[in-house]
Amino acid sequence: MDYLPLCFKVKNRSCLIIGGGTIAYRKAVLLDKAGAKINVVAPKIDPKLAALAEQSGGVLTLREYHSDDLHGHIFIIGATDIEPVNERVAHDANALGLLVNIVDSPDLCNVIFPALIDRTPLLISVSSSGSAPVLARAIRSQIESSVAANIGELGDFIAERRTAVRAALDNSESRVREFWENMLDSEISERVLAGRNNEADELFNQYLQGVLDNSDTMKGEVYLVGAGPGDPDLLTFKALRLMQRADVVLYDRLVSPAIVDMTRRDAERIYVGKARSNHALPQGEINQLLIDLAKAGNKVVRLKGGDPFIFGRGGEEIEGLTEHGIPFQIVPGISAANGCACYSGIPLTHRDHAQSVRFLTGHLKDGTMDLPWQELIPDSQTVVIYMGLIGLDIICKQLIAHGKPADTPIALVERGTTPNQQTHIGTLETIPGIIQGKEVHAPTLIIIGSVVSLHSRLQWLKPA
């Protein structure tokens, strides 16, 4: 290890940046963050990094660099394109003992910058020791992507309440840390996160004061996480930290196995998928499992393909949970129609071709289709259809007899973003010729309107 990594408390404190340009005006940016009182020396300094400097309560002095300039400091940044210089201070700054940066010159220096993600007062640094910064960075948005925005708010509410925990649990190690370990895996956190902190309060109290009278039980949570289209990549980071916090995963035929596999590895997995005529398990005992899984403590995730509101049911899902009192969470999540629409190419809306989208189910009844065929004749609209491959043919001949020109055009996007994605391209009369005698795989999605006719044109993004 060539470095000890430390943070350094600069509040208040006078440090010192040689060099007026763009360069020192980023080291300032980080300085002024930490609360640091920034003084700056260099014969010309931009407007911006003065007005940053003299905000802090920092001096400028416009002239080139004296070695007597370090006194009185307990950082130096050296921050100028002239290779000399930055080696004067470096020996000026080492001599005095002093702590000092040269920005890109890591043989100079004995203090480096990492790559900061800054959720104060959560900061989380990466650091390649000076030998590659670009890899840091990249490491660095990895990290990021997985870090609630606002998880600084849970370490804010931890701070309030460390000093009564404490002294509450007779300062014993082992009982404060379990508490705050069980507590961060709790609804608690996800009340603080979602910034409902009256409810996380009252939770907490609850808590607390079961662990003093040894009665504490966590109670159970429901996540309704849409998993999106197929896509892995199109996953909100929210509904991919509480994947990870699961105990429980229930999931269809319509979320992906990649998908899946991003869940935390020990839950427990539920196949509850549904396909037509196939019901692994009918709804009404998928909303009881969910019922009887939060009764039972579990953290609960529900994936559902695309978003759990657009023909997703997942209203039906949470009926159930508010009539017994289980608190629950709801992701968005990428609908089919955005992704498969997107990844096709195909603009659900556009000026010159729809001003108006509308989204229908498909799904046959006794062989018949009930839509409102007459409603969906206007060439300004484009018509979605989830659920419709089986009834394609009725769905055709419909709207051709309610009046829909038979030339207008029709997309089904079979398996959209996905490796596997197809989309067969046609008109009204001609896509049930079109894909007799191909296979075609569920789940597929119908596009209908003038729209379409711009596939060939706005097809740019394949699924990897």
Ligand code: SAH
Given for the second form:
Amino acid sequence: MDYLPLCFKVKNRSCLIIGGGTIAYRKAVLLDKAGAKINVVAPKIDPKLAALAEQSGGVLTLREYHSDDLHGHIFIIGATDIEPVNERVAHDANALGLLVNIVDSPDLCNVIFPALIDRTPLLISVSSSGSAPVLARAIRSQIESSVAANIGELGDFIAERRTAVRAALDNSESRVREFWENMLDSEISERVLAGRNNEADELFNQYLQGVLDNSDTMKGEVYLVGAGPGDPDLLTFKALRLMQRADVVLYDRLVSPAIVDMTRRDAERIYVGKARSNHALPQGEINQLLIDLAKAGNKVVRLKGGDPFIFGRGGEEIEGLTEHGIPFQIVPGISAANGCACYSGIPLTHRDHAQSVRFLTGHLKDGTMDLPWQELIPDSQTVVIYMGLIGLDIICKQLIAHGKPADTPIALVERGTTPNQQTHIGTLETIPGIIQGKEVHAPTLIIIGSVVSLHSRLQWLKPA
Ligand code: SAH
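Pass me the form predicted in complex with ligand SAH as well; I've looked at the form predicted alone already.
The next block holds the full complex; its first chain is the one shown before.
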């Protein structure tokens, strides 16, 4: 190891920046976040930097750097673009045993800035020891996506209770550690992250009491998670985080194997089916299974294709949980309409084509479809039909019969956002013929309206 990573408390302490331009300003912003008193020496000082320094209680000195300037400061930053000046600053600071950073010159520094994720009080810093900052930044981005944006709130929540818990658990190091590890893994931390601090506080007190009485009261929880239309990159950060905490995962046919594989490795995986009219588990049994698994203390992830609240029966599954007092969270997902539209270059609204969009289900009941056909006629509205592939003929005929022009463009997006995506384009009149004899796979989404005509211009062009 060439460096020792430390966290440096600079609150209300005097730091000196030599240099008055943009680079100096960037460093000043960091110092300011940490509450430092910022002093600046430079013949010319950027007004933003000057304002920041003055606001922090520091002094501005408008002239060239002198060696004497270093006295009284604990941290020196050289941020000029004149190499000999930077070298002198480094030399002088080292002679005085001060901490010094010269921007972009790791050889002149005895401290360097890491790439930072600031979720105060949680700080994550990544350093390449000054050798490859771009790599450090890339790693930081990877970490950033797996740390909840408001993880700092959880840090505060713990900090406020640390002393009390330690005292309650007789300062036993192992009990205290186990207590916090379990708490982090529980619905309490999820409540804090969801901003529901009152509930979290109540649950926390119950948990602490349970640990003290030796009757741990930790309950199971259900996460109803929208898994998006297929491409795993379309998962939300929150979905991924909860998937990686699951004890049990229930998923159905619409959720791609690549996504199921992203759940915690040793989580139990239960397929609950749902091919069209061939439900592997009837809805009632899925609802009951969620309740039973959560009551047994499991963290249950119910993965739904797309968004759980768009033709996803998410509402029904939640109702059962509420009746049994089981805590739950709902995570939105990218619905098939959004995914298919973007991946096939069909904007759902467009100033020149459509001012509104309507989502409907084309599910057939006893071979018929009961849609408000009259309301689907206006040109200015894009119509998106889920579960409509089998009823495509009926949809096209009914729309034409109710007055929609037969040459209205229509798109079928098959297995949207996956590597197997296919888009079939036609008009209400021609599309049944276009797909005749072709094998069109489920899931397929139907988009109707003049926005479909933009497909040829806006679709993603594969590089040659
Ligand atoms: N909750 C889901 C919809 C479930 S209904 C969502 O928000 O997307 C199932 C229907 O969604 C399918 O019949 C199909 O019309 C559509 N669908 C889901 N995923 C799709 C995909 N990857 N490509 C095309 N259509 C899809």
